[in-house]
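So this first bit is one chain, no partners, the form predicted on its own, shown in structure tokens.
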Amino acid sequence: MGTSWSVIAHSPREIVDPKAVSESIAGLLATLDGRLSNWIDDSEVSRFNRATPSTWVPVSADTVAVVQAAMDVSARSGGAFDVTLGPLVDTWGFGPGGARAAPPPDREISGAGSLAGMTRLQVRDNPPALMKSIRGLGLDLGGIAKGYAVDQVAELLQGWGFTGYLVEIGGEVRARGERPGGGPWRVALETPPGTAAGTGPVIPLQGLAVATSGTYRNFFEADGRRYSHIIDPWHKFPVTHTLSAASVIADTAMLADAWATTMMVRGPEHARDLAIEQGLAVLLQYQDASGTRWETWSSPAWNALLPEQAPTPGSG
């Protein structure tokens, strides 16, 4: 998945053999690979994008799981979470067609864009299998592939019979049962460049999962202007607006980190709006009209897991 991953777990009987443990979570993560990503060419996403319209693709029931998470997601979201932005996003420079300098024509960025659209895509459970409606369309599961795979993790651990671990995925995390010691798990929440200096707020995690998009890691800049990896599915532009960091707790870290990218494409004024709306738990972190400040805005069900980590008005 183009990114590391990191375990701690205790139980409190032995494991017989704790190298046995690690080798079944990368076993199971390159398993996993092989299936979500369409950097892998013979993966199972990257035979759809290649296959024929209207035929049932066979897939896993790991990627079956994924889509169908992120149609929810999508549905409830009002189209801004979108994995059919394949193409788009790799005309933009940010998929396994390669880093672009400079942003790409008009006409491709069209041609790409005309592709997507999450109604062109169809599941099926028994026997899972994926199916497009028009050729060119093709999957990007970047925003809740690694999410899921901190979920399969975790209920590995659970199978070897740990009673607590905190699982972590390119940032996205998970967490059961007590840290060593006793107490939550202890997590610090990562901040826009520009910000006080620092970590964000440290927020203990137990029995939860948390996720953080952001506009600041990938990215390139063209004539004084930065092109974000996140994509608006209805301009077919990087987003523009100010909101660079949203962190979304969840039950799961699949959906913690496919909401969290859906926070990234909204903004911050409707991405406030959307929290409240479906209840979830969601932290942003954005600047001001003015470019000059920084400021912090929590949801409700935030306030209410994490009432000492809500912000005061035009914090930052």
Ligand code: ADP
The other form holds:
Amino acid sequence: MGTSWSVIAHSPREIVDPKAVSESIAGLLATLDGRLSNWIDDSEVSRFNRATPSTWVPVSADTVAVVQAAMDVSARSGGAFDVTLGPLVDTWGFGPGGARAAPPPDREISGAGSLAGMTRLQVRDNPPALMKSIRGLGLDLGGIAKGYAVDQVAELLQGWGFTGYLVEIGGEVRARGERPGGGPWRVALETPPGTAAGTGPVIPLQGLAVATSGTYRNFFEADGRRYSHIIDPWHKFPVTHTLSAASVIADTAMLADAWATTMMVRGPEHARDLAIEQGLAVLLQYQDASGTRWETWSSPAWNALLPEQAPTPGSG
Ligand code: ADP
Ligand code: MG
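I have the form predicted on its own already, so could you send the form predicted together with this ligand?
Let us now look at the entire complex, which starts with that chain.
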């Protein structure tokens, strides 16, 4: 998944072999990478991306679960979240094809863009399999797979008997129980760079997950413009709005991850509407015009979860 992970966990009874625990986590993550990553040539996703249309391609139950969740978020977001943008993400230089220093030519954008479409993707549970209706359709689960992996690591820790843990992969986090010493885990949200120094709000997290998506970590610049890895499926272009980061709290890290990406696709105004309409707990961080301050908006569901953090009117 091209990122780092960390786990903090504790248990009332002695864990006989902590090294075995971390090895089992690393093993699980390697397995999931080999299923969900389009950066690994023989992963399930990569093989599906090369497969012929109109035939079922057998995959694991993990891949089916992630694709089904992606379809659900896609439907609920009016198509903003779209895991069939693989070829387009790659064309823009954010896939395994390699980075770019300048935007691709128009015909490459329209060519790769024309291959996308969630309605061209079918999924089946039993036996687990995927099917595409056109040649060249390619999955990119980069906006959701890390969250799923967080959830799977959490389950693994559950199985080992841990009663409190904080699992993090590339900024997507899930917590259960209490932190060592008692009280909820405390997760500080990063503020986008160029804004006031320090961290953003600190979120007490117990039994929930939080994911953050931003345009400020993965991008290239050309001719004074910034091109981020979040792709607008309608314009086939990296998003151009002023939203710097979106955080979502949800029951699972998978949904938090997918919805955080979705908010970044939609941009500030639509993201607000979508968060309210879908009852999602969302925090949006904007850069103000001078680029020196960050401003936030939080949804009603976010404020209900974190009443002590709810902004006072006019405080920005
Ligand atoms: P990060 O990987 O930085 O944590 P995200 O969770 O927001 O950030 O995922 C961004 C990734 O999602 C992109 O690198 C790309 O692989 C994928 N992606 C880009 N645009 C979309 C989109 N419209 N719908 C679904 N996935 C997308
Ligand atoms: Mg995401």
